[in-house]
Each structure stands twice: as C-alpha cells, then as structure tokens.
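The chain below stands alone, shown as structure tokens; this is the form predicted alone.
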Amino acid sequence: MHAYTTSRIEAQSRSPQPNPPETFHPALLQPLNFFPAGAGIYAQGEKAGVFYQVEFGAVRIYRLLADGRRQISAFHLAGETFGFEGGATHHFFAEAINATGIRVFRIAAGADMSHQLLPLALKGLTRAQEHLLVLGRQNAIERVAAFLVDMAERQGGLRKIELPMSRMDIGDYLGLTIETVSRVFTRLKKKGVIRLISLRSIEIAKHDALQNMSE
C-alpha cells in the first residue's frame, strides 16, 4: 500500500471531515493516509478486514480481465466508504484517481458491527445493482447520461459537477470506448444539455433532459 501519512494533509483537505463510526475503536483508527494519483490502496488477493473512507479525492475500484482489459466497478468520492468484502481477501483493486486522503478503520475486537455496517453494505449493493442496469442499456447516450445524473446526485445535486476520473475511466466503467464517451459528451454539449467548462468540470444545463435520457 503506497501511502504518505502527514498531519499537514488534514489541513489541506477542503471536504468535510466525517466522524469515525462508533463501532471503530479510536485507538485502532490510523492517521490520514495520502495517496498520490495512480497509487494503489489495496490489490486483488490481499488480505481484507479493514474499511476505508475517502476524506478528499476519489478512488476507482477495478479488476483486470483475462485479456488485459480493465473493468471499473465503482468510483468512490469524498465521504464515501469502501473495502467491504464477503471473504478474507479483496476481490478487486483499489486505486487513487487523483491526490486522495484515506482514513482506515479497524474493527474493535469482539465488536458487533452488524447493525452499523448493514446500511453501508445495502447502499453499496444498491449502487452495484444500478450499475448493472446501466451496463445493460445498449444506448451509449443513456449510459453516459445515467453516469452524469449519478455523479450530480452524489455531489449534492449541484448543476456544476467535478469529474475526477478521465474519459478512459468513464469508458471502462460504462463498457464504452474512450472515443464513444468523448462523442457522447460532444453530442450532449451540442444539444445544450451540458456545458463543458473544462476537461474535468461539467455544468448540467438541462437536468430534466439529462434525467430523461438516463431512463
């Protein structure tokens, strides 16, 4: 796990600092870990047993297919938790998309965490099911529209949203080529549905239209 731990990172974080869940013993709470862009947080096959919370930045969860292709299964933004596993090892890779601060939570010995962890697990399951529904759509515009609606909701429903991930990341998440993703963004811009403020910033000009495209 490639991380740099420093107290200065906490001062640099602009996102709200979530309070640790009561089920995680304070003595087992590690300092904030800093991961530069592209650094691995954990790898497929590594021992599981701790949980992670994004305090700033963003994380991609992915698996490498037999033919060398990458399939991204999830993105995690500030305030979101990840790393939950049904077994003793991780089934996916976790990697920082950009400069990212991660808080690690260890389970206190003998603690019954079922009540506290169930809502988090169900939320993750729901998001995974919604992702499968998006992948099942043949229309590339529907997939990209659904992705943008989801990102907007996870960033507080703002009209202007930040996309920390690259177009290639988005393609690997939606099962599309980078060329197709770029074409769809351009088409949505020409229709006046979105405005491309920069490569990673988008303003949703017509939210209802985008919502209709995603359904």
Second form
There are 2 protein chains.
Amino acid sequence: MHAYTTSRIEAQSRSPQPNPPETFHPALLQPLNFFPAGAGIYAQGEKAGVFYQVEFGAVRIYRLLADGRRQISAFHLAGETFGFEGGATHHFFAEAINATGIRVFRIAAGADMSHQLLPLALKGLTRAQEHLLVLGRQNAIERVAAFLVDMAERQGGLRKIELPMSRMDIGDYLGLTIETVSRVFTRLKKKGVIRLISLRSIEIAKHDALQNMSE
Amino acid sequence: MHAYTTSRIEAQSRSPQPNPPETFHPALLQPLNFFPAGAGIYAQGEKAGVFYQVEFGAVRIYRLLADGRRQISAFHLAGETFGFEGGATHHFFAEAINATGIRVFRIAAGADMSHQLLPLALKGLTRAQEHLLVLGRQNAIERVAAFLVDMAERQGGLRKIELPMSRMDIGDYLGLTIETVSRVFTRLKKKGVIRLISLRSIEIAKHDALQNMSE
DNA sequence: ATGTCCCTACGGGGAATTACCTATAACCAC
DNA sequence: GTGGTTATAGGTAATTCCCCGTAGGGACAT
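The structure above corresponds to the form predicted alone; please provide the structure of the form predicted in complex with the DNA.
All chains and molecules follow, beginning with the one already shown.
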C-alpha cells in the first residue's frame, strides 16, 4: 500500500449522503491517509488489511487482463467502504481517482468484526450482481443511463452531479469504449435529458426519462 | 417460496467438491426441500429467509429486465450456498435448473450468524466481481472458456464435466445468445480443445489451451 | 431394439451495435 | 497564452445479434 502521508489532513465536508456513512468503534480508528490522483491504495496479490473508508475523494476498484484490458468493478465515493476480502490477499487493484483521503480500519487482535462487515459485504454483493445485469444485457444508452442514475442517487439525488472519474474510467466501468461513452453523452444532451455543465459536472434535466432508459 | 414437498428425499451422492461444503450447527438444520426442474425457490421482492444450501441438483440466480432480457448472475451446484441478502427481501430470482434438493437454514431467534455468513458473502462478492471482468471486457470465446474452466474447477478438476444447464442458461450467464454459445462450442470442438460427449456432458481435452483462452 | 415425437441445439445470412483508428476540438494547469 | 491531456466526432471494420430453417438427442411407447 502506498501511503504518501499518514499525517492528518483537514477533511473537506462530504457531499450529501443518501445513506449516512458507517461509523465504527473509535478504538479502531486510524489516522487519515492521503493519496494523490492515480495513486495505488492496494494491488492484486497484496496482503489484505481489513477495510477502508473514503473520507473525501473517490476510488476505483479494478482488475486487468494480460493484454491491458481493464474492468472497473466499482467506484467508491466519500463515506463509502471497500477493500474487505475473502482470503488473505486482495483480488483487485484499488486506486485513488483524485486526491483522496482514506481511513484504514484494522482488526483489533481477537476482535470479531464480522457483525459489522457482513452488511457491507452483502450490500457490495447486491451492487455487483446488479452491475452484472448492466454489463451482460444492456446496450450503451442503458448502461450510461444506469450509471448516471446510480451516481445521482449516491450524491443525494440532486439535479447536478459530479463525475470524479474520466470517460475512460466510465468506459471501463460500463464495458464500453470512451468513444461510445462520449457519443451517448452527446445523444442524451441532444435529447435534453442531461446538460453538460463541464466535463466532470452534469445536470440531470429529465430524471424520469433517464430512469426509464436505464429500464 | 414454492416448496413442492417438505418430506425427506433420498439424496444422491454429491459430485466431488474441490472445496468441501460448509457444515452448520445441527440445531439449525431443516429437512430437505425438493424442487423439480424449473421450479422457483424464491422470487425478487419476496421476504428473505436466511440462506440455502444445494444438496443435489443445480440452481440459477437471475434478474430480469422489463422486456424479458435475463441475466443469470450465478449458478450454484451441490454443496454450495446462496440466498443471503442485505435487506429484508430478495433482490433476485432463484430457480432449480434440474430436480434439486435444498436445505433452508434459518436464524435461531437472537442468534448471530454473521460469523458464518461473512466468508460466504465475501466469496460470492469476489466471484461476482470476477464475473464482471468477463461480461465487461472479454469476447465470446474467452467468456465460454472462462465458464468451462470455472465449471471444471467446481467439479473437482476432472476432464469430464457435466453442464446441468441449457445453452440458453449459459448464454444468459455469459451475456451471449444461444447461437453464439453454440458456435463457440463448435469452434472449441474443431480446435480439439473440448469434446462434446453429449449436450450436457463435455470432456476437456486441452485444459491448458482452455485456461489460456480465458486469459 | 426401433421408431416417433418434441424440445433443444446448430448453422447460415443479413442487420445492428459497438469497437477501432484517425483527426479535430475543448479543457486545464502552468 | 501555450502545451499537453482529455473528450468529441466521423468513417470503417469486426463482432455479435436476430431471424430463419435444419439437425440432433432424449423420452416414451411399441
């Protein structure tokens, strides 16, 4: 794990959370670790800690094929937890997308955290299985619509949402190329469903239409 | 849940398990429920029990889109467990593929089973995330190869493997049509990588080649 | 065993979607 | 401003889907 600094960093206020972030026993609390954009948090094959919580910023979880193809299995925003593993080692890579603050929670010797981790694992499992439907059976527009609806929900259901990740990250999350992602954004814009305020900031003009497109 | 009979059924011997099936506290043991081919075990939106274990037969877990498109997120073979949910209701459908025997494990009042369920949930999470890579970034041959390698591992690594599910199930699991699945099977056969003993029974002639194809 | 029926799987051709490649445009940091 | 990165756009190519018809395998009765 590449911790660029372990000193305490002033955390900026979190974006509104539809599901309030989990809180854990203070004795387990670790200082905030800071990761600059693109920094690895852990790598496939590394020994697994227990779990991580995003304080601010955003994280991508991904896996690679030998020829470089990449599948991002999840994004994690402020307040969300990730990184728990079944075995002793990580099966995926985790990287900071932007400047990101992470808290690492470790098991106190002998403590049984399964009671706290199980709901997190089950939530992640449901999320992953729902994403399987998107990747396996939805077309490009449906995929992007589902992604935007999900991001909007996780940012409190506001009209204006921030996309902390690049088009390439979005493509690798949705199983599309950046060109297709870009074209779908343009199509949604022409239909008046979304407005592109800037590259990483969009406004959802017709939430119902977007919801319908995601099926 | 559609339990066609709750009477005890003579369970046939399980196929060899690379990972021995979990065993649970006998006080929680429920009688074996029998489901004929195609029978629903639970449906999306139903109240969730705790979890289920396949005694014999096979189960498919899936989700539907409004227009009927289906994504199977997992198959479960003899000895495997499934059906634990984050919330109070099921998010997916579960059906018996063939004649199948299932044990239902319920939480004893006040008992905390998270210690037993967490490893199962984490294993399922890793499986689902690995499947995301297949659906998002692999082509038809790679998908089928990955599927066959997985099925072979779960059946003890033998050369001859049984596919309890139809081509349509395989297609809906891999995000392909039955035609494409069929064509890939034919291509693999022509290459001498597999032999089709019968429709539901194949022999892996070149396991290394298959492994390489799955990347 | 053998024949028949029926369901499932296989195969071919055209169509649609998306990927790949190249070029241009927009954005951002310095 | 200016340079470099990232996103958008268009054309072509490849993959896979969709629709059709045919073939094959298993179950059952004879």
